[in-house]
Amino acid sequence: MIKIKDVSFSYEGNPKNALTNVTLEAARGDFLGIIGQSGAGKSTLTRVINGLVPHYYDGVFSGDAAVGGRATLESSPEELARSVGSLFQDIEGQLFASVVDDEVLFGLENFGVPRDEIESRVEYALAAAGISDLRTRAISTLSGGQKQKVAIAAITALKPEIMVLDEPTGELDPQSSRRVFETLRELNEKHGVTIVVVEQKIMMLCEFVSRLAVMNGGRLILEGPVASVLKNAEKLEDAGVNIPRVTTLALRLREHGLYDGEPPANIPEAARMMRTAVHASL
């Protein structure tokens, strides 16, 4: 589905690599979270996936990248957009219409979707994003979380195989952030959409994604199932990533011989870990 091999890239005018020898794969149906401190190369990596690098951003590119079987160097971002839906950090700059219904229609009409399919696509996308009740609302009256969902619905209506989201909850409160991630999980689990999401909130990622990729200084330093990545506490800290407190607790319990399982990624798993630890201490 997504295959990136030995990709390096430096932006024009900046000799320092934004990406260095990055190799990453995501299979159909994956829910991949990308994390790392500011400047680690996360956004540039998403631009490689959707073809904006190197087509829209000038610079020096090397390596190979393919998405849905298409080499990104040989396909324009417009061509890739038929299978890759992208959500950027600036949501306000990605919304074009004044009403929710028109926003979802906008992409369908621009991609030439047959008229007899449009209504069913709009209904499908609004339902998938959980905002069917907002269809006639003015976008200016919506909350930040609702606007995020409108943008997700507009992408979903195009039925992409892959969705790439760059910090979709950066400006949202915890409750709105959770609602956005619940929407993404539903698209992933019920509709089979492959999700790649850049996010700073590691606890949120650990609860929803199936795999984590950790960037540091333009390099991919860790990648794999959430539990296996969380074991590498020192590497995560060196990369400027604050590991979840439940993971820190697991490591301390392991030091005292009270727990030898996988580090928990969320509160329910932490609760099960504590029951195991309490039983071991008796």
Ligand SMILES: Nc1ncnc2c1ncn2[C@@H]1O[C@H](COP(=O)(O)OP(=O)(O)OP(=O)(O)O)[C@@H](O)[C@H]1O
Contents of the next structure:
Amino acid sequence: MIKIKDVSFSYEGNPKNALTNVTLEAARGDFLGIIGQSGAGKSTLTRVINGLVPHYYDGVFSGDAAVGGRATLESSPEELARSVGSLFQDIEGQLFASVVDDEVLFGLENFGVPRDEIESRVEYALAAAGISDLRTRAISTLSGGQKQKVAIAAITALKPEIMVLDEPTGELDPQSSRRVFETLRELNEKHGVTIVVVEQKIMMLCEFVSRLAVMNGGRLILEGPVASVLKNAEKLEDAGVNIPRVTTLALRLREHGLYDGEPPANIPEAARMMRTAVHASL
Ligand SMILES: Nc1ncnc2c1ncn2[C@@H]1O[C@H](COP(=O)(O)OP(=O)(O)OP(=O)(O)O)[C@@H](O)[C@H]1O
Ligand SMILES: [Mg+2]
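Now that you have shown the form predicted alone, what about the form predicted in complex with this ligand?
Once more the chain from above appears, this time first in line as the rest of the complex follows.
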């Protein structure tokens, strides 16, 4: 579905490599989280997937990237947009209609979706994003979380096989962030959409994604199932990634022989770990 092979990229006028020899694959139905400190290359990696790098951003590109069977170098971002829906880090810059309805319609009309299909697509997308009730609202009156969902609905309507989201919860409180991720989970589980998402809230991210990719200084330093990535405490620390406190706790408990499982990846697992540790210390 996504195949990135040995990709390096430096932006025009910036001699430092934004990406260095990145190789990454995602299969159909994957839910992949990307983490790393500021400047690590996360946004650049998402731009490789949707073809904005190197088509819109000038620079020096090497390696190969293919998405949904199309080589990104040989396809325009417009063509790629038919299989890859993108949500940018700057959400305000992505919404251009004044009413929710129109925002979702815009892409459908642009893509030449037949008239008789448009209405059902709008309904489907608004329902999938959980905002059917906001259909006629002015976008300017919506909260940050609601705007995120409008942007998600707008790309969902196009029924992309892949969605690439760059910090979709950047401006949101924890509760709205969870709601956005629940929407993504639904699209992933019920509609089989392959999802790649950059996210700072690592603990929450780990609850939803199946795999994690960790970027540091333009390199992909770790990649794999959540639990196996979180085990690499030192590498994560080197990458400036805030390791969940519960992971640090798991490692300490392990040192003291009070727990021998994997670091918990979610709240129920954390509760289980605590019970095990309490029993072991009695
Ligand atoms: N448009 C651009 N022009 C020049 N250099 C850029 C551009 N965008 C990013 N860079 C540089 O490329 C490197 C990777 O940046 P990128 O935006 O991909 O990092 P990031 O991990 O998304 O960071 P953040 O967490 O701050 O969003 C950085 O050194 C950055 O300064
Ligand atoms: Mg970024």
